[in-house]
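Quick heads-up: it's one chain on its own, the form predicted on its own, in structure tokens.
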Amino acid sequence: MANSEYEYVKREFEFDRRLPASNWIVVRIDGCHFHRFSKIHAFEKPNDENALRLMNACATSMLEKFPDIVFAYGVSDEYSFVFREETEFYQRRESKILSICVSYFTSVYGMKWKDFFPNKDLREPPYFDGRVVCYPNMKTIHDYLAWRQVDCHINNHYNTCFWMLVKSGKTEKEAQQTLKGTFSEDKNELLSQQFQVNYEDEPAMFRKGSSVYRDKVETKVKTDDYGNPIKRIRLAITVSNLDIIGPEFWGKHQYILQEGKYRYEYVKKFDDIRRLPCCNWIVVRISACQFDKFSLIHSFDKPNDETALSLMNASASLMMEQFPDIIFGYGFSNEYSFVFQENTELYQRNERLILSSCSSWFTSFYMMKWKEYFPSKELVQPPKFEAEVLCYPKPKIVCDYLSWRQAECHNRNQYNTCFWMLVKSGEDENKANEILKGTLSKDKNELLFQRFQMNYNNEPAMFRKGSCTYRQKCKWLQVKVSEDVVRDGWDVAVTHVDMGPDFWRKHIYIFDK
């Protein structure tokens, strides 16, 4: 990357959007198209206890993974995570915080599915979108959580009545008409009179949602000389289904959040939406987090694991099928960049929804395809991906961005090839780094040839050039437009070629509106 003519695409177009200091950060994660997802997987209505417990397990894993999360509240397919006010998690970079949280949550959801649904296969990948909201003081955080719990009560109260009516024989339209304009007391009376149900007897998890936090518990740490247990107060992650609107909970847990008594409706004003500028090509770059550790745990080949790269390519191909507005993808190692067409209106160009949905979908595809590519390897650690969104005003700059990434692919792979050949020949890693320090490309080629009789240019193109993913015409795939018109269809292709001028001249249709 150093002194590359393409480096300006980073310097002039990539910005670190950092969240304001001295603000509490809330990441709210929502299931996308979960009505469809719950129907496909036959979730019970109005509440599926196993599905809710799976969400709680994911939230618990989030608190275990990210110590800066001090409180989480969830209901249905939604979870809110509160980060401590002074957090410096990823230097408060919004795209990093949002994408990693959504990706990790999605990953854990997929890994824990069988724990809660042992007799149900995961028939389609779950995915979540998310948003990051900053609140300036404690009272707004308290009000935010009160707002979400009130919303839980209102929705669950309605849904309980609605599904009782449907199960009693009414159509969904008739049930909606019956409940139209009813108040809380009307719904309580309906449940009592028609179904002999006292709403207050329904499980607290359904009525109040779930709170996840670190609770103070007395734990035995050792035994004294006389065999008596010595106990200490420790913090342990707890899931409870309690009222968090009133003062009782917060009075007992002042170390989490301070008590506040304020209106909660106005918190929505903090939830601003950032839309990406129109007439710009959108690039979403997704990168695996802590991939050195992940690849070590799963014994990936060094310097390149062809199967792991093929899994990334398969996930990218599925991304292009899922998002028709993606016109091109380029990936190498543990990253993939996706170019959206200039006039895309995906999520009305809402940056947060594009960012979180892409990272979540990619994570889900990676998880679901794992067994296909690694049938003999268990996925022992959930992968997680971070993402960022970039905007470029001209196709020329997009092409330069892609050339920059391909130059980075070459530089990294050439270095890693030399490094691992040296290590495998008996040099320790520090010595290998020292040998390669300050070497140029020609020096590395000469080292490979002289010491290992290896011609770098004969290495697989996927390693040296990365992978390009795009649509191309397929003669065998035909689409019937009308009785008289049949057109060639388009298929997703994965190639390993130079993205120079010749490539773009042959594929001019990629940027064609």
The other form holds:
Amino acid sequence: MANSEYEYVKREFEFDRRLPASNWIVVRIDGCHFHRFSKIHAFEKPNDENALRLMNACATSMLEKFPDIVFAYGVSDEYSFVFREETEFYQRRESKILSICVSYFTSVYGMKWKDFFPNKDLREPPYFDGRVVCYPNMKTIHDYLAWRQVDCHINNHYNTCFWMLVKSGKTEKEAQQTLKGTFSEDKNELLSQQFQVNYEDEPAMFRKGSSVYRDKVETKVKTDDYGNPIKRIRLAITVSNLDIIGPEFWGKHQYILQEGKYRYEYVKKFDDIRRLPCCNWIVVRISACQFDKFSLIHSFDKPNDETALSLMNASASLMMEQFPDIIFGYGFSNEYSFVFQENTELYQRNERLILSSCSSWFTSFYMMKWKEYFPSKELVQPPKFEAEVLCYPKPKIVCDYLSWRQAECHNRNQYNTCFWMLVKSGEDENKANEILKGTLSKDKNELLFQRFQMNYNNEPAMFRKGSCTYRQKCKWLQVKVSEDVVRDGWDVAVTHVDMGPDFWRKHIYIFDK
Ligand code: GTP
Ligand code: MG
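Requested next: the structure of the form predicted in complex with ligand GTP (the form predicted on its own having been shown above).
Zooming out: every chain and molecule, the one shown earlier first.
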């Protein structure tokens, strides 16, 4: 297919998750609204043998069609399909595998309907949903299947009792009431005493569900010269209703869930690289870990240490020099958010590389600049920063993100200012928290004013508003573009202002590449 200028909409936006290698892939499909579907088609209650056989026939067709399915287990309106561990079915692409399974199963259900219900028209199209789950080892895949079979037992045991009671004349509500809180033995007793039914004599298909797999069967291939049959072991797709919880079945059928035989190169398949979607602004938020302890050890001023905040700002400015694609930074307390321009190709938008290199560079800058900001303080504990990555598709959302962080700065700083004023005035810390509990912003302003004659709005803007870091044109930094053209250069500014609509109107160029 020719690559048009529009082709990027596929290349950059379509991500098909590859399911991890060396895992058993399970697709579980489930009939949608089968409660209604079974009513409309007058299925027998609680189990309709024909409906279940139809499900089994569909599962058998699945194994015939897709050889990589090694086992299937079904009950009621659901069926699980297990792919062999090392399957390369559609290169393990999740959406392909899921949609194909659900679609094929649905169409076989429709095609085979008449075989199982010759006297019933299909009055509504049946449809199924599905999910994909990966199980990493033999134990978890066995446990998955056991879980489904236990579920089958619990539901069928209950439903058998429930419908016996209803058919004997009880209302559905009464039947429900009778069964409430009963254990397995109680249900068995109820069946045998009231209905002379031994639950174990109920059809195995109802009690155990159905397993579909390739079984070893002896078949006659030809006869020898003397007329004696020559038999061979062949694998034939089989439906059984056996126990798959205990070890017996799996002991006899070890070949079904064999672990894959890989060559060592397969380890590369585990390196699953997440690329951040294109045409999105990437935000990396860095925050210092265990900063309480760090600030205590280095005896930072409470609640705000101006020098420590300036050190954060200096590190942020260096980040902007290091990464020209950062268009904006916002920080307060122990955190800093960096906004990368929408089309940055930094590390080909590989999430982990962006995340790790940002947190590493920031840490380095912080350490490098420490002596400059704290000439008489030894850095006695290495600082560490964690980082997370966010993706926002529109500038408006990035602005809302930044406003959210600024509101957080305001809330925390106002609280901390009050808290430390109270503590410094002699209240103990518990009392200070008590006093502030449930107070609104204006209550805190009033408290500061009344008790300490302090106007919160006169506190340093860096504490109240946090710090914005961005490039702006600067007259004294002239850049020679050519022999006779000189332009204003760009410099990194750090301001402490409201990031409201006014700010963005004035700095519209920030988002405008
Ligand atoms: P969704 O799966 O959420 O769309 O709802 P659902 O209505 O399909 O219910 P769910 O899958 O939880 O349960 C399956 C339902 O199918 C049961 O509650 C029954 O109502 C119905 N069903 C499945 N097998 C039989 C059957 O053999 N006989 C009858 N009468 N009903 C059945
Ligand atoms: Mg269903």
